[in-house]
Amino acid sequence: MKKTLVVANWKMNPTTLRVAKTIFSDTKKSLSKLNGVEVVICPPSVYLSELKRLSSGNKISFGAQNCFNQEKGPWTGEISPVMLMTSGAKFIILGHSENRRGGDNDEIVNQKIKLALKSGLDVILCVGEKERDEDGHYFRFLKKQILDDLEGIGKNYLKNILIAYEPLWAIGVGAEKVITDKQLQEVTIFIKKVLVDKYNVKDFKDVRILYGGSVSYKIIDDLAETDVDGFLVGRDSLSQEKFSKLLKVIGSK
């Protein structure tokens, strides 16, 4: 049975290793009696060695929120993916707005990308357009976003690469709106045939697409019920309530 992904971004959470250890048991308990499910943790990268030796099973996997285009050098606070990779992360996310927001153009979220992949890390790449307009021309944004990131990356790596879909203005607490489950499916459809066109795959099934834009359990009931393979999910991984009640409502799809 396929697997629904829930990567959950704990971005700069929370503040010691002792309740990062209590959310990641919190998670472990909430996942024990489910399927159809497996989590990604993303803690923040210091924690990665530690949870990794608290994990079992294979219904959660690690990830890390974000590394440096070099793989080593005279980098001073950096980290390469080869590092995170050995700590114990088996995906990142790449591109991510926040990170946007911070330098990252498209040209350095490519030459993460390549490291990322050629160190053997799943790369979830974050992608999103700022505002919605009438006239569509969001989805020429969001295709040349994704061709732009994903230049000179070859087929053999589809299978290593999701693309998360998250909209800016359905992100964050402030968020000015909600995704419908039909605008959901509608750009799931179109993300996925740009990557079907630009590696020229024959089936939609070959292309993963996740969701991430203030993701909770009060909206996953109709996104659940797109074509959407699963969902990034930032602050409401964080709460064991929260967390609980959204991986309740997958499971049940």
Ligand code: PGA
Contents of the next structure:
Amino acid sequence: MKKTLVVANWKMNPTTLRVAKTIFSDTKKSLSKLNGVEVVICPPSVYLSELKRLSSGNKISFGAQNCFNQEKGPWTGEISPVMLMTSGAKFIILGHSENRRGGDNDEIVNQKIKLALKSGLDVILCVGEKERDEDGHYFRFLKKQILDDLEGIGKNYLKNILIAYEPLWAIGVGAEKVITDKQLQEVTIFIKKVLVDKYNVKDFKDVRILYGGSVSYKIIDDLAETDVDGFLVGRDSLSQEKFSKLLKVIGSK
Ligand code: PGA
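Switch over from the form predicted on its own to the form predicted in complex with 2-phosphoglycolic acid, please.
Zooming out: every chain and molecule, the one shown earlier first.
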């Protein structure tokens, strides 16, 4: 049975380890009776090793939210992918729009992806347009962003890469609109095709796409019927009630 991957992006929350442990154990409880769902929790990296220590079973794994583009050295305050992996991360989110806004251009994202893959992490690469135009220029933008970010990354790594489609207009409290299942299906197929063409793979099943941007139990029903392989959840992954409802709907598909 195909499992749906749900990535919980906690961002810079919660403010204490104690609350982080509570959210983690709530998530574990919500997942215990569900089949067909796997969760990747991406907490602030300082909580990784403590949470990893509390985990058991194979339904939850951990991810980091970003890393630096160097392996080691005199880089005050920075963290390398290997450090994140040895702290318990299996995945890493890279290219999130909040980090791109902070200066991560495609070249830097590409360097980070290469280093993260070399370090043994699976990469969740976030891509997405700022706005949608009627002429469909956003398709061109998306294709360029994906190809630039994956420049020089070989086919052998394709199994370690997930693309998270996160249109900026649908993310966070300031989201302008909610994505429709039709829009999501169209972009999912488009991104899969970009990857299938780049890597010359035979099957759409070999490329995995996630969707992120205001994902909640209220809109998940239709979105889960599309060809996406999972979801990246921000705000609602921090609320026990909302996240367990969301996982339940996904688990019932
Ligand atoms: P959101 O965040 O679910 O709160 O919109 C998603 C994201 O930014 O990854």
